[in-house]
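The chain that follows stands alone, in the form predicted alone, written as structure tokens.
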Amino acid sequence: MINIDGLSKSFGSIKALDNLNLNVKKGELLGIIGPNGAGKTTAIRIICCILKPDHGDVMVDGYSIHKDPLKIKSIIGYLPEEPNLYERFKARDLLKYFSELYGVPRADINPRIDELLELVGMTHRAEDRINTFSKGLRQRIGIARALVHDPKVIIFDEPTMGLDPATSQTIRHFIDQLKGDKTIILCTHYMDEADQLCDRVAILNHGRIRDMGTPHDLKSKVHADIILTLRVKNPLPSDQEAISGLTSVEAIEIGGDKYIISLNSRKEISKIIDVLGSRVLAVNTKEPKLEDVFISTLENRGMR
């Protein structure tokens, strides 16, 4: 559906993407996360023809930003990190201006705006003004505008940034309900909102792709089933070497007083707490998550 092929953009001497190359799947919902600075942002805005690359093509459903620009952002839907909504427009009257805009047949706009409205829990804010909704509602409001062309692929850079936890929550279901009927590109921040709602992620970092796979494939990356990590005072040369001989020991960093140690298993836990003694002054465990993956793949890499 979407296929980016040698992608580059240099900002001065700022070089946001370097030869990039990603393809999504018709249906997908591939996740994009990275540090500040990585290229998501840019690298979306190209795809929407918002922006131009210095080298390189995306094809979105057969059609090419450089030839066929207009035809792509009728099949786009693009919801940025900070909407720019007309604030002095009623909710209603926003979504009509972009149906029309957007040529959707003038029989079907009520129909389509009351549906997207409702989708969004916004219709009872329908006549009420934009500058009087706070930024959740109007997260709400910019997801119903990206949806009212009925478009194959959405977009969605940054969606529950600065939200509460109800309303991203809220944002995240409206994202899920939207799955295997749209293609669909989420850049976040957010581990846990990658990890729950799609179908593959790539680690973007300095323009390049890093590392690309489902949720679970990365994770497994880490050879770990636990996560232990203990607070340590008075830290030995020994230790390592201690703890490293134990069997279910996949790996261990040791930075300064803190201990993080891969396990295959918890049956060693306490063999693990019991070479360290007394000194041990913090037990933590948890099952490996993307951000480890994340962190993980970028200190690998020296990119940090």
Contents of the next structure:
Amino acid sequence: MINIDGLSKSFGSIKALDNLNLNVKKGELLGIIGPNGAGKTTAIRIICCILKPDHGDVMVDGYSIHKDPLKIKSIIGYLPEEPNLYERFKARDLLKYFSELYGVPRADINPRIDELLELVGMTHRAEDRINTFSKGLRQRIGIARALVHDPKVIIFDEPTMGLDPATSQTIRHFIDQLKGDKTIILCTHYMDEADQLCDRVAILNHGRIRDMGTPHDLKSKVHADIILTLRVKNPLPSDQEAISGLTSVEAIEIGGDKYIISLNSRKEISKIIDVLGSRVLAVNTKEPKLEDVFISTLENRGMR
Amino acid sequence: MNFITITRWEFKNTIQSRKFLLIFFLQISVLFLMLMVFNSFAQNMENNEALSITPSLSGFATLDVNDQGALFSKRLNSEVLNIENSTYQQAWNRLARGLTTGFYSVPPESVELVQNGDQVETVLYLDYRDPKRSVVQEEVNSTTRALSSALTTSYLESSRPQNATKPPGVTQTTSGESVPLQIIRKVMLAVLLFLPLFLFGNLIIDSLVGEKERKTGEILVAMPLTSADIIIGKSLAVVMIMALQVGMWMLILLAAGFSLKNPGFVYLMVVLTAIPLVGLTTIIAAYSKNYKEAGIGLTFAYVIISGILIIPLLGYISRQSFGANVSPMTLVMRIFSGEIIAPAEILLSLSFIVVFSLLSYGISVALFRRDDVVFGPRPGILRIILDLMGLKRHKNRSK
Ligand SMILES: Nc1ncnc2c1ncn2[C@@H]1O[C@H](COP(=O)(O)OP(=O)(O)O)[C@@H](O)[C@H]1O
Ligand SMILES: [Mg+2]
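With the form predicted alone in hand, show me what the form predicted together with its partner chain looks like.
In what comes next, the whole complex appears, and the chain from above leads the way.
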């Protein structure tokens, strides 16, 4: 659906994108994660035909950004990083204005707006001005605005940045609801968000893709182990030997009643529990997170 | 036709905004105030109470005057000139003996002439051997200017008077004055008619620079619209608001008793002039990063535009040259004065408007299309000019 081919863009002496290549399949939700200044927003702006690249091309649904920018703009719904809306507009008027700009047929505008207000839970605030809304409410209207023309492709640039956890979760829920029939790009620097929502994740830094894959694949690439932490009543010196004899155990560290065990597989967790029997007071496992992948990817490339 | 959507919404939102309504009525009241001031000024003129401002040079030179109506002699600055009321013959004697620097002759029926709206022919003779003559000439000039609103000093080349009794070295200078008050009224009216165009620069600035300052522009440029749609859509809304204000203003002027012939034509010309004016403002708005920059740019631009409009108008009053019709203000003044205007003159004014409009909107769109101008890092003005010229050269080559 989206083919990014050899994209480069510099701002003066800053190289924001450096020969970027990326494919997004139809109906896929692709996450782009990367630290601040990685070039996420620049890449997205080029896809949306807002910026022109120095080199390279992007094809969206068969149209080239160089030849058919208007066509591409009309099939993309874009939520920018700073989705500032016209403060003096009422929510409904704002959506109406953008519907008209997108050329939505007159008869479809009102039903579509009602549907979107319903989706983002803003029906009761439709007649209020944007300047009376909190950040979270603005973001809901911003999402509705990006969807007024029922776009094939939706691009979110850090949609939950600066929102409280509950509101972020609501926004993620909206995005999750769009999954399936829309092709979506989600830029974020929250790993949990990418992990929770994305079919595939691309790690971007210094204008290049550093790694790419499903969240699961990426996580399994880092050999960060499963960390099992136990609290044990009456620790025995023989425990250490018994546990480290298990094949999947890579290391064990005992400090008082606290056992920290590194495992390369979760299969033998129950065996460990068996060794200790009823003396186990508490069990805690920590699995590798996308965050670990992200950090290790950047570290491996000496990028941090 | 996407720009129509922008125009409709921008217009509607501006008209509905409380801040705008406030400005709108404030402007109308300021214009009212100007009318009142102007009327009292005109009254003073009629009552011969106009002031002339000249630095004090107490009794610097002597001027003999023959002005039975006292239209001019009353206003000559007695701080600078010793005024001697003389007859023609007395003056010649005094000139010959070096007792006076010049002789100023005003027809005895001058006051009636002015009241009837006719020309007053005055003649100034100066002793060209006397270096003080330039001061005398300047004083007479400024007095006649005060009478003719500082606008109508059309001095003819000095020529030898026919009078044989003239002493040697004395030269004649003639000044042919049009009726001062009528001219002031006309120029004032022309300026007032165009004034609303200069009062709404902030609207276009707000509409374009505001998008950058408030960071709403990114969504707008992500719309399936061309740069031309955005620029023209927004400009058209401002032109429409100006048209509204000019219309109201014309009604007020008519109600205040100004005679405006061909009001429809006058209105059309003023509104047409708004188009290139907004175009130029749009260039500034498209390039500026913030309100401050735009404000500075706007001030410069408006000084230049007022010059382009007013100078030909003044030129027309003194010379009636064809070229002065380049300024729509000249044309408007002539239209509301009921003059018959040749098609070529209208064409000149219109082509000025068309050329200026094409140029200004062309440049605005070319600027707004550039992502470096809109998102930065913004190139310098010189760089842009070179690029624009390069673009044109390129187009020519491809033809
Ligand atoms: N308009 C601009 N002018 C100058 N530098 C820019 C501009 N936009 C982006 N950059 C630079 O390009 C790099 C990539 O920025 P961006 O794409 O915004 O990164 P991200 O969205 O991943 O945080 C950064 O170093 C940023 O400073
Ligand atoms: Mg960004």
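Positions refer to the first chain, counted from 1. For the two forms, the rigid core is made up of the largest set of C-alpha atoms that agree within 1.5 Å on superposition. Since this is a predicted model, take the numbers as computed values, not measurements.
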When the rigid core is used for the superposition, does Pro69 move between the two forms (threshold: C-alpha shift of 2 Å or more)?
no
With a threshold of 2 Å on the C-alpha, tell me if Leu230 counts as moved between the two forms once the core is superposed.
yes
Would the C-alpha of Met59 be classed as shifted by 2 Å or more between the two forms after rigid-core alignment?
no
